[in-house]
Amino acid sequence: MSFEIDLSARRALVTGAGQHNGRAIARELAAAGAEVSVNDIVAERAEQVSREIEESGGVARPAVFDVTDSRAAGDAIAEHAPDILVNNVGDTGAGNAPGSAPVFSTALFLESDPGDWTRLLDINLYGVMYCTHAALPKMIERGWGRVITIVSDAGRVPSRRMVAYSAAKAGAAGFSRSIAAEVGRSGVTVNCVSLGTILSEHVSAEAADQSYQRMRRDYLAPRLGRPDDAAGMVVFLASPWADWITGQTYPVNGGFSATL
């Protein structure tokens, strides 16, 4: 029994899609068959990364919305449709700089104000609970649909800095698992990847070596992440190998949380 993923009768819908993770997930859909709607709040990039699967051969078309309007959001995925939601889109709030290397410290919590938690509450957890709520009804009639939500480490070990962000993941997590069992009879799956410190295609190689030495007693494996280490498992979840699986949050982190 050969393992191959053959996705081409199914639709994806991958938010945040147009840089990092997001890109590396969208293009690995749609190599196996999917056809992908590249989400970003910014037009630019969306389209970019649909021209990238258009041009390897893909077929994907740009999805510009912003996932914390409620309203916006029901829209977009009502057009769009997707059997396959992937809800990517992240924000820790520490404002990295463009070909930087990640920086997740925030302020301590009780120097932060909170006004700042509303962001991260919004794009981490709303977010995730507003493209659900609209993607659902759909794939129920369907009777098969794949929701697969990113989150984070953060939100599954102490995390010093980063309380807001953590709290955030850790709720999609765990309203994933609600939701698993809410839809599991009727052919919808739910599921999370929880990732550990992932190194964008942006950041330069100094850098990612800075960030390697920096980080690399905390990882079992001798190196950092790579948004395709992401996709691998996003494409896995999304496949009809995972039909058995659901409610499940799946660690891709280089063993930072070697835990049974």
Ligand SMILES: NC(=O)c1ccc[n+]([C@@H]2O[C@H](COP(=O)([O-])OP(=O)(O)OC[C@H]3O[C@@H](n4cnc5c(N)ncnc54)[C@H](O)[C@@H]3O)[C@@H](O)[C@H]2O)c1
The other form holds:
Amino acid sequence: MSFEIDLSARRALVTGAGQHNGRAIARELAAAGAEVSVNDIVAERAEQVSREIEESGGVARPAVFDVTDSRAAGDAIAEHAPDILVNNVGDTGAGNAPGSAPVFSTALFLESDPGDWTRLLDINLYGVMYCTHAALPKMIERGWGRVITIVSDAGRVPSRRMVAYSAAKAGAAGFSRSIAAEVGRSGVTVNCVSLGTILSEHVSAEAADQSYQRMRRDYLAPRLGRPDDAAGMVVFLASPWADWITGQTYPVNGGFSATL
Ligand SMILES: NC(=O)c1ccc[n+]([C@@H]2O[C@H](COP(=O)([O-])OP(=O)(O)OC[C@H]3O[C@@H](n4cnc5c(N)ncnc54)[C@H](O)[C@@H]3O)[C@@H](O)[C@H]2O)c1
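With the form predicted on its own in hand, show me what the form predicted in complex with this ligand looks like.
The complete assembly is shown below, putting the previous chain first.
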């Protein structure tokens, strides 16, 4: 039996795919043959990643919308009609999202402002719910679909200074389990991938090593994560090999939290 993954009959949409994990996920889904809609709130990022995929021989098009805008997400997802939805967008509050100021980096829960929680819940939980709500009807009609949501170990282990992010990510995992129960009989699987620390591809080998040395007590593997680590699990969950896997959350984290 050869282990090949062929997604050539599939249409995927990856949210927040303009850089880092989402970009790697979009590129690997395309390399497996899927036609990929590259979502990002920043048009140039979505266009750039779509171009990269096309230049490598894949099929891609940008899908520029804000996942926290339920109407915009609904319209775009209806237009792109993915049978594989990857809810990748997320924000720790570190200020990665365009135009956002850092909110969590110094704030313990009691020092934080409730207005900041709203933003983190919007992007990490409501965005997942809006996109999933919009994508499911077509998947159910076709009798096949995949919803894969990127969550975080911060939603599974105690995480100081990341309380709202942690709540939102745990919420997204709980949401996914319950949706899996509602749509399981329709041939749609719903799973989460829980990531540990993933270093951006722009981090030098030396800086990556220094980060790992600081965190090595927590990680069993001899390095921190790379965007391709996230992409590998997503492509597997999107494939026919994962037909009988649903309602689960898979850690991809170099053994961080292995004792949980
Ligand atoms: N990087 C890590 O170490 C790590 C660890 C655990 C979990 N995660 C999770 O992985 C996922 C991806 O993280 P990342 O570090 O690659 O993210 P990132 O911040 O590097 O990239 C996110 C992308 O999403 C886009 N974006 C932001 N707000 C958006 C919105 N409202 N609508 C559409 N697009 C939007 C941004 O423009 C950006 O291109 C997130 O869910 C994150 O929580 C990351």
